[in-house]
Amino acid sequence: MRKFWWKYLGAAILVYVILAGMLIPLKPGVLEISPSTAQAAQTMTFTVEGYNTNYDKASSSIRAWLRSDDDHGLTASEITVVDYNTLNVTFNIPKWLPYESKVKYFSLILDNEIDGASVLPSAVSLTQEVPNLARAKALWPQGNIKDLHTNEVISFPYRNILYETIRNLYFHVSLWLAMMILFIVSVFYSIKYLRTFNKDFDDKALALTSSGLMFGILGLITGSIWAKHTWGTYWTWQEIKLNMTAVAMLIYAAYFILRSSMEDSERKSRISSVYNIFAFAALIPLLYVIPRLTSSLHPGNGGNPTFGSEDLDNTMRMVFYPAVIGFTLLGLWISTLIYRIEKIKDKLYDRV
């Protein structure tokens, strides 16, 4: 049992991220609000909908504000409480908006004291007929959203749009890189079989190689289902960070269609080391290069930064790390079980 101690390590560790990837609950937050439109110089009553919200146990110590991009905010003058996860709040808006445009749109924050403080950026769009940025500024004070409350609940971040599927990033993110720890180790061992010719590392680099890319297609079917959810399709050839994985994935399995390509068992080898390592040189401008020099709605590329704390905050850390090794750790096991079919196959085929 000593022996294989970080196999059973890392079916505890996937165990854990499985239990506490779905039972962890998401932190209060925004889902909609409604209308997201109204005219400046009127009384508007907005209905907004929270989503984990508790507004019914909480409705002495709502607050709401509509929060423009310089910290400029109009407090709610009403807020009435229809259920758990239901609100009125009334802002009587001002016949000027702090800004020169006629149009602006407006955040909604809200506030109490069991959920903490939650945001739904851009939520209304406020028109007014003529700007006064002198006048405007008197009717939207500053700095007067303050003591905002925090939420204590150990909680993954609510993110508008990604909603329950941000628990995704523990499979689909934790995926890509155990199968980038897997392609790099065999790269390893396909540098050793150049250097020294010993079949034992070329098998090894064939059965890690194996278990990354079967990890890669399991990223590529989590991200389409994830891609589903928050984009409404599972592809889009506009997608680049989409295309170059793709492009990957097929140079990598080109690399099998390579070796049941050739019979003599050294120049199998030789060819395939030589491969394994060029599939790998691609692979870093393909996903980590390329992308990044395009617009995408990919987190990562184009300027959209990844690992943010609205996406990957210190609770979501403590799931997502342990994943990564999890599955790296699975990858590897996988790996040896291949390696050892490959070492029954030569035996069978020396006996033949």
Second form
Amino acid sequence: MRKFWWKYLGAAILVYVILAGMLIPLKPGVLEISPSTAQAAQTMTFTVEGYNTNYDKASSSIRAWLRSDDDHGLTASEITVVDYNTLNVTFNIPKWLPYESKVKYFSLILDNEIDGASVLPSAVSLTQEVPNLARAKALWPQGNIKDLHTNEVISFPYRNILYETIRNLYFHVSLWLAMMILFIVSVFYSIKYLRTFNKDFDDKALALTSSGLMFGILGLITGSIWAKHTWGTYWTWQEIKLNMTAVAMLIYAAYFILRSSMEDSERKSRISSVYNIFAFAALIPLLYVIPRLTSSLHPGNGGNPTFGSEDLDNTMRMVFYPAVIGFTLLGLWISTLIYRIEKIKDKLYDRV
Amino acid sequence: MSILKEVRFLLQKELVLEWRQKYALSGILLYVLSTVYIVYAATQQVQPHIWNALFWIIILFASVNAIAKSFTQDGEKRQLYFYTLVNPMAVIIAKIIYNALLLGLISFLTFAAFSLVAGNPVKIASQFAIALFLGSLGFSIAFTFISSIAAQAKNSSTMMAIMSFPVIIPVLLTLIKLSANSMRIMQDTAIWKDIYTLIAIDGILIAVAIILFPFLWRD
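Now the other one: the form predicted together with its partner chain, given that the block above is the form predicted alone.
Everything in the complex follows now, all chains and molecules, and the chain you saw is the first one.
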């Protein structure tokens, strides 16, 4: 127990990550509004569908606005609650919109005392006949969206398109980071092998590379399942990171084929240590240079291959950082098992 | 003997050997010409983006074939002889320079032969020349080093392919982008970024190759 405390720690962290990551609810948000188009100079009733909301309990405090880019807000004239996640919101849309163009998208903002404020970006497109900016300014008061409530319950951010799949961050992204850590430690042992020619170091490098490759494949699978729900496809050439990662897995798969193509133990260890270091050097442009040069479909993209920091709030950090540590410890644990199997194999085959 | 002098001698040795034997170079040139002809016969009307893809695929396979032999052609005894004489660093640098020259020649001739039969879609010659130059250099560095690993394994031609294709993909993708830009298939205002990326990848690979080669060589 005293010696292997880190194994128990890793397991405990992962239990925490799975429980917290799966059980903490999403913040209330707006799922859908229908219809999504309307004409100016019209009184229009929209049906709004919420997610994780308590419209029935907070019916007296619900407020709604249609918001333009520069903070001109149109307050809803009437709001009726259908049930806990359905609202009928009526707007008296003025004759003029605060824009020069004929068609423009407006965001919907909802607020109540239990759920706090939520936004549906580009919710409704409004069409006007003749733009008149000066008269529109009076009809769309500026700065009336205020006194918004905040939601104090512990929850994960609500993001359109992502929805519940935002939880995949704790598994998919943590597996990648854990894989990188395992590969780095593996390269460290390969370098150590080349300096000392002690076979233990090569066995350690082999064990770490095996578990790292396994994490990489799991990362690809979790990402692929997630992609089916958000991008609508398991695999796409539009996503450079996905394909570069597949290539990286091929590079590491070649490591195992290279090992099995040599019999002589000393040469095998030496050549595969060299290849391991080389493969890691080739991995850096694949995962960290090329994805920055092209566009990506990943959240927080646009030259940045990681999850955008603005998407990661403090509640998510409380789960995400332990998840990285937990998966790394689990990977190290698996590696020590593979290492011990290698040791046993060495002993058995020497005796025969 | 200083390392530069060693590199010069080894390079000279490679060139003289090539000149005397000739079959290796002429073999690979014939390979390129017949591939170009097969590709031309199969496609006939070649659109620029297809031209671009086929051109780099021909170069890729020709390069792997040309370089795969670099460490298997010297017999084990001759390798041992070099080992007693020169610095291993000089051996890998000389091989890389020689292979880069060879690939430069191959890619230029592929370009000439392919444009003769399938037309020349290149609009910005200087950019295409940079792509060819950096491509030859990158392929040469990566494949020379991998061929020295593959030479140690049992099934060396298969090992050469499975190790070199994934490693070269970042270089190849950037090259295809660069040459597509030189054909005006796509417009990229920040094409210098791609050139710097290529130089950086070449830099990483050559540094790793030079550091690690001494460990591969002693046997």
